[in-house]
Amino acid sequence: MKKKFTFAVLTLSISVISFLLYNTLKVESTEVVVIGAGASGMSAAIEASNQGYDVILLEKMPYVGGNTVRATAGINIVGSEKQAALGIVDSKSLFVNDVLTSGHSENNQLMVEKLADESASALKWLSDMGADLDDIGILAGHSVARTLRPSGGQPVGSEIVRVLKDKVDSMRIDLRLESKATAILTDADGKIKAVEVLDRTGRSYTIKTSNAIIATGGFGGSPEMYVYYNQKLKGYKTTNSPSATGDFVGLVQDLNVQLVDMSYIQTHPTVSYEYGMLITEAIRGNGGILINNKGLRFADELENRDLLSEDILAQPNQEVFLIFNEAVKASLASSNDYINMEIALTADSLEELAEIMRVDRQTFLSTVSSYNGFVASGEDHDFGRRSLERKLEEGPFYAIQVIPGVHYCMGGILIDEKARAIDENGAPIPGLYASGEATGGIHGLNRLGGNSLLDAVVFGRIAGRLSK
């Protein structure tokens, strides 16, 4: 009996040890590991698979999309057919100048030019996969309308995530949800050799690979991290997904990777004061205005995001309302969400709206009347706003109290035009690539609206080509 018991214990012990070894030491192999399944990561995985590489796509969340699903306003395309059909004259130089102006000329101009050069190709690539990008609008800081989004002004992010996820599925790319990359390993020569992963069960395993693409997004979802890099942002709300926790920082801390512009963190001017939800810039682009608690406009509603954020914070008690009407709402389907969620105050008349906002009625009516006059004449005599799309004449009317919130991290891994990660000596690290908001240096001090998705798709695709 004793021998049988001893044998049973021994058998159980071997089983336990085998289980532990399997769950901690399992090793797989693939040619490319992509870390993060937002727009940039999925673009990289699709492109790498198109190049004939075996790909494993890791996503720590139980769903794909990251911050991309929250994108609303659109993706910038230079020289699109939509522009041509409407007689809009655009050019690479005009786009580059707008981006450099927005970034206060602290951008890497070579990378900005790459965005312009690749934008038409990115549009065709997305359209060929079935993306609806048939609507066009103008955003803050742009000289002309070049921002594309789905028909009727529907949110763009969910549409791009949809087509990319469908493509990932149709190509049978090995997508692993709830699988977090915990480390990137290199050999004695500094070349990528493996990625360590923690799955949903808590099991750790290793994927041998010679190529890793970091597309984890930024760190705007982590107040601790964005305050660490920029103390001025303490107490700010954020528009970011909870997944945006700056995982790239930990992944590259032992790899001699060069991080740049980490303190450059963009605030979006219009975030719901009460709910912390991003209020799309496209509302202003399509005709909305901003007023303070005195009932007055105080800035060009389409000036660059950083400057407009400062203007809002300078208003009495920082009380500012975004005003629009049914005509603006009808031009932009995404605005329905704010009405349906009761984020927006609603009134049948401007007089009633003034009362609900508790601003001086006569001043407010005079402000709107003056603005409507500027639209009629085509010239904003108060603040020089260039795009005057619609009068605010017919109700219903809407108002959303807004405040700037943390929106986008311009800093991250330094990459070159081939999306190769650059080390502290200025040399590319063999087999290590990065794209999207995990990278830095492209947008300068302030990102131009509509460029995040363009950046994600363009450099995601480039990363997936592995320097080809």
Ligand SMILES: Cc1cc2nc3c(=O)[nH]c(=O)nc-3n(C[C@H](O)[C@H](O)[C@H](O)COP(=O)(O)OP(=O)(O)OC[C@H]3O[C@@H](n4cnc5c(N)ncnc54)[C@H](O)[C@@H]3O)c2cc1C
Given for the second form:
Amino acid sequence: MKKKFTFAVLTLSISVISFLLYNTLKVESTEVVVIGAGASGMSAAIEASNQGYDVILLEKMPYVGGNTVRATAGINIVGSEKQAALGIVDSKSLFVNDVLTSGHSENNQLMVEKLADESASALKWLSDMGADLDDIGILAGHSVARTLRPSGGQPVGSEIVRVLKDKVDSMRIDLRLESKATAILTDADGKIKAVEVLDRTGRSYTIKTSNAIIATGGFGGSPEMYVYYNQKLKGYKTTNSPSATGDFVGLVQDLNVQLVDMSYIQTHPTVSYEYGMLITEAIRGNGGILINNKGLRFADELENRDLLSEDILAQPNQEVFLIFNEAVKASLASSNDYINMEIALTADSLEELAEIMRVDRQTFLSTVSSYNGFVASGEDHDFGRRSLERKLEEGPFYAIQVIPGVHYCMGGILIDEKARAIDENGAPIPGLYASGEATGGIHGLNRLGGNSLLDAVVFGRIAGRLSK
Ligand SMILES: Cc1cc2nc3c(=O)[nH]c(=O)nc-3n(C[C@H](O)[C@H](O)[C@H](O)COP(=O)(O)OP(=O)(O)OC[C@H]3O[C@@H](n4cnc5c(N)ncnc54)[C@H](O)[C@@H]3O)c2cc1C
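Output block for the form predicted in complex with the named molecule, input the form predicted alone:
The next block holds the full complex; its first chain is the one shown before.
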């Protein structure tokens, strides 16, 4: 009996030790490791899998989606059927010109042209997977309406994440949640040889691979990091997900990778003063205006984000309200959230709204009245706003106090048109790719709204093709 017991204990101990040893020293291998499951990483994983590669997709959070799932306003597409149906004339050169103007010409123009060239194909790819991108609107800095979003103006990010995640699942891609990439290893020739992972149990393991795609997003969720790269941003709220902690910086620190434009960090002009939540640009695109605490408009509400942010910060007490009405709300389903969550002040009349905001009633009424006149005549004589979508006539009326907040990191890993990571000498690093907000150089000094999702999908797909 005693012998049997000792034997059982011994067998159990050996099994436990083997299990622990196996799990500690476990080395797997695959053809491609994609790091990060936002729009860019999932696009890369799907495309790589479509090419026939074995893929492991790592995601450090317990869910996919990163910053992507927060996106509301839309994705830019040049020359969509929607534009054609509405008689909107767009072109590659008009788009490129808008992007360069917004980026103060610090963009890599070839990459911007690639975005334009690949946008129709990105739309088809997403639509074929079932994405609803049936509504169109204009965002700040665009010459024409070209930003697509789901029907009725529903948020775009959750729709894109939905279709990509469904595809990842239906293709049986090996998606590992709560699995954080902690290092990318290279051999003596500088070629990628492995990715190290920390899993949900705190266990580290290694995946052997010749190809790593970094799609970890930006660093707008880390105040330490954005203040480190741009000290002017001290004290700013952020619109970003807590997952956006710039992990790409640590992952490439020993790989001689070029990081570019790291101090170029975009502030979004309309972030809720009270809640720190992004108030989508589409509200202004669909007819909202901005007033200061004197009840006056002070800028073209659709000028580029960097300029409008500066204009807001220059207002008395930096106190600014975004004003819209029921007609704007009805045109944009995503705006319902601000009312349901009671972020917006609500009033049946403009007089009542002025009172709640504590701005001078007569000045406010006259501001709105002259704005409605500009809409009727099609010309904004005060600030030259190009798009005058609808009058603010019928109530209820809404006001949200806004302030600029950290929104998007233009800087990151330098890539070429094949999404290959570029080293300090200007050469691609064999087997290392990057895409999405973890990369830099495309958007210049100031990203045009709606271009990040396009960038994430276009270069994610290109990365997944591994230079082919
Ligand atoms: C509130 C808000 C609204 C926006 N609206 C729009 C819009 O309307 N249109 C537009 O074009 N852009 C918009 N943007 C910007 C856009 O959403 C993002 O820039 C874009 O989605 C980034 O995609 P990505 O795949 O590169 O990164 P993300 O979507 O952030 O995904 C990165 C993923 O990588 C994971 N990850 C990070 N580090 C690791 C690691 N070490 N190991 C494993 N996983 C890791 C993260 O958890 C995350 O899931 C908005 C952004 C915000 C915050």
